[in-house]
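As a starting point, one isolated chain is supplied in structure tokens, in the form predicted alone.
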Amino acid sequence: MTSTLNPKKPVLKMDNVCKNFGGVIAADKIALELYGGEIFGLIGPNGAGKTTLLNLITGIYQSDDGEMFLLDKNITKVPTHRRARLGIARTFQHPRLLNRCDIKTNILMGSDLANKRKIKGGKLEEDMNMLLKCAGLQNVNLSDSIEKLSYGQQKMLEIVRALLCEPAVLLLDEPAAGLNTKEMDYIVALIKVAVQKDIAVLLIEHAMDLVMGICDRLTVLNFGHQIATGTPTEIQSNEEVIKAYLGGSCNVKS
């Protein structure tokens, strides 16, 4: 996918970030730079440390070593709620929504955060309708309970909510998991909106066709180690990646 990368200043930078849980290495000197309008994939086997990395970026976990910067601000010791206000939004492997609230209340949580960051203009209704259409949710009754939505619809709604935050960085943790082909198309449409808004997108996903087809760059993790970073073509031809993750041969088409 064509991106509008800023070659000079990353939106998010991780500088040799480390995290151990007892004797288990979850992140070993991870170094990443994400740019506005870029889709950056994070792949690796189960247990490789992908979700741990998202938890480090959002501040759920504190790093043992290294530093993180968001828009040139050192956020290494900044708490989770402050990172959200500074422009980090995320989704989860399983949607985390307010199950006792209606759909619109859940959506407006995103715009509320944007308002607190003082960056939301007067286009809330327009933006919300556009995002709901991209997600195939334009015909849902916003006064219905969240429980009226299917699992796939809830996952898409979580992305809609995150985009309404107007984030600088959007972290997506397996957004396509458990979805059918049509729902995956909606996920791609929402990611494209993020790119158009110059948001840096970090995508964890096991659907290799999706990852290789949409990402500008990728990092491969294995047991907390960053074993390769590059374009999809470079990753597919990397012998260490093939051995550690892709099972000895790589037939994924980009």
Ligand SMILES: Nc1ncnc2c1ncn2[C@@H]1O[C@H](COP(=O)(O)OP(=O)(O)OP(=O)(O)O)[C@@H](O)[C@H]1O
Given for the second form:
Amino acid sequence: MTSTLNPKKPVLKMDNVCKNFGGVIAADKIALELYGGEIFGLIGPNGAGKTTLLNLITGIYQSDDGEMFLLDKNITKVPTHRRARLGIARTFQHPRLLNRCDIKTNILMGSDLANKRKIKGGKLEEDMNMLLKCAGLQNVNLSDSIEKLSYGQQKMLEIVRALLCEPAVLLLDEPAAGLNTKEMDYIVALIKVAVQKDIAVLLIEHAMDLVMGICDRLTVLNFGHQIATGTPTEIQSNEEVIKAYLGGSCNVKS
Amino acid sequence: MKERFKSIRLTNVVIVAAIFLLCMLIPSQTSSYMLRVLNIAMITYLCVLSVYVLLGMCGQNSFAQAGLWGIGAYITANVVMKLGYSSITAFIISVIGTALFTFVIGFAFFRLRMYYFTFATVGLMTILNGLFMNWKEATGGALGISNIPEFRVGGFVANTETSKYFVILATVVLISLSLKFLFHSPLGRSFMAIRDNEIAANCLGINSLLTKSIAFAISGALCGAAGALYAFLSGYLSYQSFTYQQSTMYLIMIMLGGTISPVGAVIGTLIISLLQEWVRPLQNYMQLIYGAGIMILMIVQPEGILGGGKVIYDKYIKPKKTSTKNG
Ligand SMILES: Nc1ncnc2c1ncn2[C@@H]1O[C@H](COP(=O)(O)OP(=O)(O)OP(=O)(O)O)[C@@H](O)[C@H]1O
Ligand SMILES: [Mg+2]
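Now show me the form predicted together with the ligand, since the one above was the form predicted alone.
Below is the entire complex, every chain and molecule, led by the chain shown above.
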């Protein structure tokens, strides 16, 4: 489904999307276009509205204004579970796994969705082992409970689960936060798999080396406002960005 | 690795064989009074199992299960006595009827967030009990319904305590096995996803309202089956059986046994059902004993007896892992 897409056509399109929490502007006229096989970065200081944007895309929050399209379908009013079935997968800033279930069940949640979407899973075992290997989880016991996994492994498992949904769009909320460099390599490997599958990846991340290293394009948010969008080189030389974020007074969490 | 797998298989076979033998021997070794206690316990177990599906798997708590049990029982009584249908048909209509009723109610109630569903079920229980007491045409009102014919299929009539025992046992075993399939199915997983993390579940394509309603409907089907069996077993139905207190009892049983697996429902039901018989002289203090017992248990071991057993197993008995390859 995703692989036959015309590369010129955006997979996800946001148009003029706004969200306001009792006076706090968390999303201010956001306009984005994500393309299949592209890694799109989303950076900005704490409280800039990055997570809010993911919640708007997944439908956990309703936008106050504006429209969103997934593969030409208007999803602005579509509930969360239907958006997931249309091909939006995500991870969370703090992993949201099924804590009372074993690792296998957590993984199967992803392939269950792929099956519901009638996307031929077929070689689930093969796919799963490949992804687990990329995530450095090939040696875990699948019947263990989630608590046996480290924080980093839990974040990895969440990405594996999201990839098994065979999504068109993958939204990653700070996947590398709190991880060591080795674990970061696993994250990069998983993102590369997503790109190979022609998935549009939206990556929220504070680790600048990572973002500037792998993103094709990125956008900078500040107080819910998109202050700049462009390639890493363009962003790094954008004065407004430097003032607001990169070299300015705002504290960059690493 | 393979050898360990084999040995686990073997112990399983031995355990199942032993339980089977025990179940076969029980009728010849116990008084008919004790057999009646066991029959009621098995029916109660189905209701506790319904709590397992709804609370243990899906994380939603209902105080209306005894009411659903009543619906199943009254449907069977009416279908057999007024319509003259066969026992099996009555059983099936009870199961489906209760499930449909529960599904519709669930679809309305689960629009409520958080624990408000539980509040609503308290109301439902009260209304159902009132209905059972006052709807003379269908429930016989305060007098109840008596002389419900025995369960019969073909030439077989379950008119002795022992034959009733086997009918109930067979139903209970069949239902328990099908729950095992549910547990490992995508539907079962979606229940557990809702229980553990509703937002993550939604983001994995799971419709909260529909999934919770289905879980409630399945729990209703279990209560419906229990109700049908109860109508055949006792031959007499009174609104006084289907009370709020009875619903609470199911919750106490599953809390005692543990909500992590259906085995918890078995343990909890057996212990409390037998306890009620053995300490009859202390009956006046039963509520006190349950109350205190549950409070202590929740503090010491919130996962119930089964959870406590699992902790001990993991700590002392479980073989230390050597290879950890995708076992
Ligand atoms: N459910 C909510 N109710 C009220 N305000 C909210 C809600 N969610 C987010 N906000 C507000 O919206 C703003 C953006 O928050 P958001 O979590 O999106 O920031 P973020 O960019 O993800 O920050 P961080 O880097 O710390 O994760 C904040 O001011 C926050 O307080
Ligand atoms: Mg955030």
